[in-house]
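Form predicted alone, single chain, as structure tokens, below.
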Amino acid sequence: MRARAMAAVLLTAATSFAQQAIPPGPYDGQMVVRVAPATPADLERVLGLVQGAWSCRVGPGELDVQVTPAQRAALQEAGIEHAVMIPDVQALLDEERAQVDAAHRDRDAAWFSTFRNLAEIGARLDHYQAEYPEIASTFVVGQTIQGRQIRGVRITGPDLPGNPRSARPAVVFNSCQHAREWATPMTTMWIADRLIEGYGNDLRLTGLVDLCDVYVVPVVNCDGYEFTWTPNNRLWRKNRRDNGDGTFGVDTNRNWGFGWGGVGASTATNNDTYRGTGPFSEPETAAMRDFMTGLANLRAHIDVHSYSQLILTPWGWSAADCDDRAIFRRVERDMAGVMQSVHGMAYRPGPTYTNIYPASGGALDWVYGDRDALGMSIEVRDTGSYGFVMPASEIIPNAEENFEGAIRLVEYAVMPLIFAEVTPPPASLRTSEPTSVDIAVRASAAVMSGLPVMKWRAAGGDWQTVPMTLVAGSVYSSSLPAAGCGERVEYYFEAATPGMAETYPPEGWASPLVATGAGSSVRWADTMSTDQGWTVGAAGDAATTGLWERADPVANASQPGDDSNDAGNLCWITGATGTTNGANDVDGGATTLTSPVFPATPQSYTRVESTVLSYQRWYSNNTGSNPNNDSMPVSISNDGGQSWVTLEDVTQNAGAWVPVAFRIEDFVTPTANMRLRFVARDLGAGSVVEAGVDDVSVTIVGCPADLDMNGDGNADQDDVAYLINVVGGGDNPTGIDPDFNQDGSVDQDDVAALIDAIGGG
């Protein structure tokens, strides 16, 4: 079965299963375990043996489920592998309640030392307005289905000349659409707290508060949140609508209007992802819609959730890239970097649909799709060891790292324009035809005046301006002209807003991008359609199944159904057969695939700009009961395999063949004695590891060597004499590079190489 067809079958199956809400407690002796049903049949069997799911998505693949002791025994008896994530749910809840009660009895306890109920959050909002009236004011978004007020705080500096509050870009942070996610209101309240108390004390925060209009709504689902503070209801998720059939609750984050009613949302009222009777059927989502529609300058939004440590961007309702994918890629990766820098916690960025699961009717899709703002969501700590029941000791560290991500988004919101690379800018230019160059530009806090332009110059000449054309979404394209071999070309991009021009790179002409004219030729390639001498196995390999083989793979939830381009059937794959996920994956250790020796040196005398190694790879390690704990090191050798240097350590679960390319010079000196090595490995029980390799090639980018050393227009013995003189220490009036063979030394070997080249070598 083709890979895409298999994925469609699994997705269709996943949307048909009911995700029962976890029943009320107490949960004595119950635990949370992680399973990885591979097929709809496996999933049906698992769901019949568990109490309920903690994961928001229920389908084949990784799933956290709550089980009673008897249910766990049934899983074991059925041979269903699982890993224990939380050994005692009730004990964790009891510890949480004891900590909260003790902190509430201690009137001197710091506000963020424990979790706070709705009344305490409301009182804190009032405190902000009372103590900081010049920058903080409370507001009411609307009312819940039970009549509670959905409240928030607005944070912005006083009106300034030329910078009135009404004209500032607006950013919204909201949380607790899902009632049991207690970590989230503490996170957004920390954002409000730091912005307010930092004003006038921190130059960065003061500047942002003066430039931006920030709105924080800590609890959207007030009724559900209050319900989780009542006995035995701590794990309630939805709002408190009476559905009229004995069930309660709508998942408000499946009730937003953009993409409502699609995959990842349920029509069953007892399901934890029940979407409601129609888009914005719930007063909570309708109030948030009206509130954000009323913000004429809305530029960005984060809907905070728990758990999984993810930064999510559009789309959730579709697997297709949104029009601003390049812009989101820049922003989400930047946010992930600053968040990890705080306490070392990694947050994986990417579109909701592929980064976590399909989910239609979500807030971030509506904010981007309807309001054209940077709609995002963050799943805060952790990755499963405590899930929804975060220890109080984690409140502040979690909030600190998420604050940095939030503030970085505010900084993007106040930028007049955001530039982003669609693909890496070309470092070499074609010599025979123009080279296409793309850039993404999004007007954020301003309106773009006309289309962006590209500016370029060659050899330090005058700057030339080339108009760009809109390709799609925020992507614009233009072309750099064909360049002479070795010719240096500088270029940068410029876009304008009223009264201001922005450039990328930011320094513009003072520090532009640089490309050099060069030709290219494929030096070595292997499409895997024939056996070119790859070897399987290395010292220390211990894998018992899923060894590398050159074959036509059989699709399952973790493995492709084709090679990388469908032009042929064969690729290198770990355990080609096995329609059931994990049936023939890498188990028990490592399996190593090593290439034959291949050349990475030019076939003729060439001034090499770069030597590019490229390949297609498949990697999957996000299913099973112990996911995302393995990796695939890829290494390169320039001495036939005697020594190795790491190119990359693959952890990306793309669900697709991924093309990658590296400059060999950035790792080792290219030689005629290169080898490449891929190590797929299973280092922990319950992990499902599948890997593939296809279409490996080496491309030489550069220019033919100039044989006319003396500049007289001919390549002859006079040039040899000229080079002999230069090698001996004589003058070099033509300024030509005497290192003819490009080995880093100027010596008699260069003379010999020139003689050989002039003679036709």
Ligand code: 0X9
The other form holds:
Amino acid sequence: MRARAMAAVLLTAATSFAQQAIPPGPYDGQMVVRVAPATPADLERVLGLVQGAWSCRVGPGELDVQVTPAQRAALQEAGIEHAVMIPDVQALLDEERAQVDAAHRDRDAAWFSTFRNLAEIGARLDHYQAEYPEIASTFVVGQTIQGRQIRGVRITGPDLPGNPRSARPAVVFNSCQHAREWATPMTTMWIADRLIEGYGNDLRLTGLVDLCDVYVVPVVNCDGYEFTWTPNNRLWRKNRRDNGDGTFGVDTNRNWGFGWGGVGASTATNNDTYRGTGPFSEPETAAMRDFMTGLANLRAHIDVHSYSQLILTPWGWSAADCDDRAIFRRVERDMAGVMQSVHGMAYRPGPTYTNIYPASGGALDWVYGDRDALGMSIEVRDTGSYGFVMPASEIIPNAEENFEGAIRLVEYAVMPLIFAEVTPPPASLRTSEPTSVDIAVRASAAVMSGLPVMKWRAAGGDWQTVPMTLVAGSVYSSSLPAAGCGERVEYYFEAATPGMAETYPPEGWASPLVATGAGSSVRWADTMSTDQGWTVGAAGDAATTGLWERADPVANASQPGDDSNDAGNLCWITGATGTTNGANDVDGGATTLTSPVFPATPQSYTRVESTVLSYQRWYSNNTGSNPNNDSMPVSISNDGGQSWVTLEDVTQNAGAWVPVAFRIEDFVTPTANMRLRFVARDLGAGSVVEAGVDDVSVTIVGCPADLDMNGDGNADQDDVAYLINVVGGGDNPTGIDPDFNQDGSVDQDDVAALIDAIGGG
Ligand code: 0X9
Ligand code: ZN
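What I would like now is the form predicted together with ligand 0X9, since the data block earlier showed the form predicted alone; can you produce it?
And the full complex, kicking off with our chain again.
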């Protein structure tokens, strides 16, 4: 009896001790040791000294317990014998995790080792839902014309307090509107895969999956995709609509209802870009439209295509900049940067119309134009060596770089507001009048309350708040007041979302933009009204017509009727006469226009901030039978024309004179020996090339050098003596810049320059 009662007591006691849970890790430096307490009291004592027990023991005897280094020392101190079983618990757990991850990677790598047909893709969508039900669920977008289901997977973290799924910004990735673009469903499936696998394992991805509602539709054009898996149909592009005239297929990416029926889409049923009978005439596009319209918080979308390695943004239907051009410019460049950082592959960003070709009825125009979300398209690898037949060995590297771009876009989608520079924020302020400042702001995951403001302060002053006004699209404008020469002004932008202010730069007042007051003076200008010595012709020029001439141009479809200012004035133009388009354009090769030598160094001693070269240019290459095949390189020389550096390679068909400005310092060191060169050329036969140049000028922005070196209020011989002393290594108590002539070194030349300046130089 007694023995049994005793056992019962032991059982209760030991059980409750040993079931003490081991606290959560990490367990760096911890061990598992085996002890053998002889009595219940010993057991109790041991359990009091350790993290917890691995064995759910019921009584005295052998027991494995986990200990920290300090606890192990305490066991030793107490004379409790123990053997080390696991010397490093955390290392063992890390090893196990690595093994599991590697096995998962192998399994994923196996799936991504080759291209997958529709059934295999569907099975993997089911697998996501079955294995990761808390974050992945499959859905049906709709039916194709042949009745196949267009399916996808939704990926988002569980509902969280204050962050329910329904309130999250939504991002959609789809691929395979074009059947033959086999690299693309592998890309979007990888995006789904990485997000799902990353959840709970990768901090950044876990955060994004909890903040964003992500939808992946790997194959939109299921019928076409299946068709490409049948013999001899690998290069099919469109859907499988029976057009009733013996032809099949509508290009679904010409069938979306924003700008439908415009340029870059065909009305011919047998054409690969056949637009269909009307906007959303196809069940595939109508289903995608309804699905995305149903996402109240749709913020961004990528329609994945192949091939060419391009990042495409609105518009495709028009050459005009979209309202959010500045925002897209930031996002697309940022994506290109992160994508290139993965495997070094370059993806060229830009609006669809110019970056690839005019195309109306595309998905991205509808997503942006109709849904006001960041509609984009990516053309994945490669650049043409394999085209639609990308080697399977590139599936994963291609997907990896596109994944980085995709999650960068998700990050923009979950930002409350997106700020973007429209032009580089001014680094110098005018001394005579205010300088205008712009910033683009777009509400992304939050709404913007009121208008953005600009905050600025002069050195040591209080922050001033100035309102901004909406000037165009998402661009807001304000201005900074005139500043004294050399005066430093700090500024930043702020916009409010409910309950929170957002700033640009992101650190706001803690790390603002800086501009310094600086005067400006025009150093050289040529309005082309007199002949200042420009020359036409260079070695290799082969143009037979349309050579540069200084004239008042005659208007035609690709040439202006006036110079950049007004009627009757002259400019440089390629073949001034010819009212018929192409009658006197550049044909047969290049014609080169070179400026006379002009100065870009200041006339008096000046602390130069920047040397600005500006000109007006006209360029047209979008007419003729073979348009957009040429460009006009513009180069600058600082050694009188011996060596040249490219300023820009013009392809912009603006249909207008375009004023451009460059900081010469960004290209070459300004000298007194500058030249400028424009090469208009016709390399692609059949394209009409017309170009013009007008109003070239050089403006020096900076402050007059301070002659009062010793700070006594006068500019005189004492300042020369002061500078001689500083040049000789003496103290410089006024802290003035001793490099008086601004040539980068402190020497006798500075003394000579100061003497010259004080003497009236
Ligand atoms: O032409 C297309 O549809 C796409 N290029 S592809 O070679 N894959 O066919 C470009 C799509 C550009 N996007 C829109 N216009 N929306
Ligand atoms: Zn495509």
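Residue numbers count along the first chain shown, from 1. In this text, the rigid core denotes the largest set of C-alpha atoms whose superposition between the two forms falls within 1.5 Å. Keep in mind that this is a model prediction, so the values were computed, not measured.
With the core held fixed between these two forms, R333 has its Cα displaced by under 2 Å. Once the rigid core is used as the reference frame, the Cα position of L208 differs between these two forms by less than 2 Å.
After superposing the rigid core, the Cα of R299 is displaced by less than 2 Å between these two forms.
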